[in-house]
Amino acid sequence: MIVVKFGGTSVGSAESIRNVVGVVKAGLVRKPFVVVSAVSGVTDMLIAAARKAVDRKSPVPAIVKEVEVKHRPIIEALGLDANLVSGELAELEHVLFGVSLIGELTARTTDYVVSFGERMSSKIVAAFAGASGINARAFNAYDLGMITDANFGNAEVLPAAYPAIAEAVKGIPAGVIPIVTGFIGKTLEGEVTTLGRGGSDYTAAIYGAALGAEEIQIWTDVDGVMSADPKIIPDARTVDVVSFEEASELAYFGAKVLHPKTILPAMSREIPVRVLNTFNPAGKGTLILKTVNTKNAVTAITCKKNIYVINVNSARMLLAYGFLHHVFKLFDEFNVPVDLIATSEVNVSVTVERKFDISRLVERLKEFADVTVLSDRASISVVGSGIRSTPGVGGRIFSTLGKRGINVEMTSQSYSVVNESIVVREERLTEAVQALHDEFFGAAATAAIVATARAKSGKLRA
């Protein structure tokens, strides 16, 4: 059995859904367990719908009509029952009326509203799969054991979910191909939750681990894990194989192809993860394994725009026991996650994504330290397990950027040496990533790798 996940763009149109069903049909012999995201753009549309309802600037029926109009052409083009998602639309309207009447929008209610995206897309995919000769049935993930905590908007699966999933899936009749909602679950009290943006990847990995799948496939709109963001580097190439560790680092530090948590359940059971392109099903994609052998020190380069650099400076840090604990306790208190960290005797610098409100955090930090915040910054992470055994990668990074007058304002490197991360001004990001990509993946770099391999081969023959 394999777990197969299709993202929003993969189910974003009637033609895309035809591709999805074609992929499922071609893999029937491997007994696919299918996880789907909401139709592309619908999650944002539902969040906007909830906000419109609470603001009372638009009548609720008109708000729901916008959601219906997004799905109706897809249903019609696929030749499905026009009333296929009428029940979900009626329930959504009921919920939004409640939001409008109360005039309040909580994180819990937002999760409930947003859940309709996956609930509708799973029904559409299952219905078209059935019309195409596949014995398919739509399921909500929370009816198949997806139990989470109550951290609405970014819920975490509970350990009890894994045996619950295994038990619930046993109840699916033999021969039925499940089409399951990604991204959503329920608390033990029965409240709907979401796993965070991109959480359908995570859902697929959780089911894969719980069911002991032979492989987890993530079908998206790119040919796999790329050597850099193709929107920034047009000549970025597909990486054939990466390790769990590399994939986790790439996802966390900006690669959009995977949700950062995806690898964790798969890693725990050592289940291979394959990233494939729904629009190029013949492509090899990228295979993610526990360990890989690579000739290149660097596997890929990823980046994050729109970050803050927060500098905390205090003479009290010098030989002060517990100072860092005090600093990071505040980050925890205000729910602000840190990406990169660099420290000196009296200074600690961290990077934080600008989507987080840091105003109150900074005020508290200023009670015992001098704090400066730099915006318009970006981070770049050079990732590769080969960095461990290859001297001079850091030197090449600084030299390459130095030749172009790009200043590195901060650097961070872990003991494991799977990635080396730096911070630059955002206005120089594209130039910096292109320069580093040329350095590690350009013609000269490729020639050097080939020459080294030949030299090693010659020594072995000798």
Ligand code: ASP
Contents of the next structure:
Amino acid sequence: MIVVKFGGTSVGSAESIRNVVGVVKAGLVRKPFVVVSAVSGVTDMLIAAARKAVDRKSPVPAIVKEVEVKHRPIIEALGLDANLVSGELAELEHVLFGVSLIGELTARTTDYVVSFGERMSSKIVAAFAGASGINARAFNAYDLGMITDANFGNAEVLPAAYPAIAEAVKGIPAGVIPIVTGFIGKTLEGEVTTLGRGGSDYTAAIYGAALGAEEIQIWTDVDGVMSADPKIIPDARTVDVVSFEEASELAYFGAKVLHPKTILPAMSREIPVRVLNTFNPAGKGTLILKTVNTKNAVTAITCKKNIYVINVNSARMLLAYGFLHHVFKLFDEFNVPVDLIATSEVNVSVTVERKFDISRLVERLKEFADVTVLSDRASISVVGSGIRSTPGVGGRIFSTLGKRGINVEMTSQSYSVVNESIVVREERLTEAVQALHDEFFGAAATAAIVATARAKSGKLRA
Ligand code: ADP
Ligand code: ASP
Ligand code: MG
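So that was the form predicted alone. Now I'd like the form predicted together with the named molecule, please.
Entire complex below, previous chain first.
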């Protein structure tokens, strides 16, 4: 069997749902287990709905109406029962009335509200698949073993979920194609949770690993993993094969095409992951595997906007060991994850996503160090397992940006070197990524790679 996941845009309109069902139909022989995201824009809409309800800015029925208006035309255009999601909408209204009445919105209630997105989209896709002759049935992931901890908004799947999933899925009658909600789960106490934004990819990978799938397919709105985000770099190209290690780094350092946690469950069972385009199903996409042989040192370039650079400087701690321990203990205490790190004996610079509240952390750091926080910076990561064996990648990054007068403010590279990361001013980000993309993927770079490959094969033949 294979796990196939369709993202928000793939289920975002009647037309794209037709594509989705076409893809599922074409893959029926491989026994697809289907995971779907909410209709695109609906998760944001539901978060906003919960906030509006608690602020009492607009009446609850009007808020629910907006959500209905997003789904109704799709249901109608697909010729499905007009009342298909009426039950979910009524339940949503009920919850929002509660939120509005109590005047309090917890992370727990937000997750409950947000879960309706996937709960509705899975019903729509399943109903249309059924109308198209597929023996499909909608399931909520939490009825198929998706048990998580109670970290609402960013829940982690419990190890017990893996056997629970395998057991629950055994109960699905043979021949039924499950259409399952991505992104959501439940605690052991039965409270609805979500796995973090973009988490449906992770859902697919968990099911893939739990069920021992032969492949996990992530169907999205681009042709695969590309050499850079095509929304920033129009001439980005599809990468044919990527290693698990590279894909993890790319996802972690900003390539939204995969949720950062997706690769781990796949890697644990060495299940290949394929990224494909719902709007171009004939495309080859990208295959993600344990090991790959690539000619290019660099596989892709990714970036993260909206980061802080926190510089912590403590001359007082010179020669006193324990400085780094002091610093990172506080990051741990305030649950602030660090992306990039650069250190010297008395200075440590880190990057942190701006979505985290760092105010109390910074206050505490200031008790023993000078701290500066920069908030108009972005990180760029040049990723590729070929970097290890290719001298000079760092030098090329510096000289490419130096020629354009773009200052590299921080640099970070791990011993395993699949990624060289730098920090630049956010206002120069697009220009910097384009310049680096030209350097590593432009005509000159491609010609050089071809020439090296030819020279090598010539040597082999001689
Ligand atoms: P889905 O709704 O299918 O999960 P997402 O919007 O979460 O889709 O992810 C797909 C988007 O990821 C693409 O539209 C693209 O703009 C963005 N992206 C960022 N970096 C990359 C990359 N290196 N390769 C492909 N897509 C990327
Ligand atoms: N619908 C969720 C989100 O928008 C999960 C996903 O799309 O993967 O974040
Ligand atoms: Mg996504």
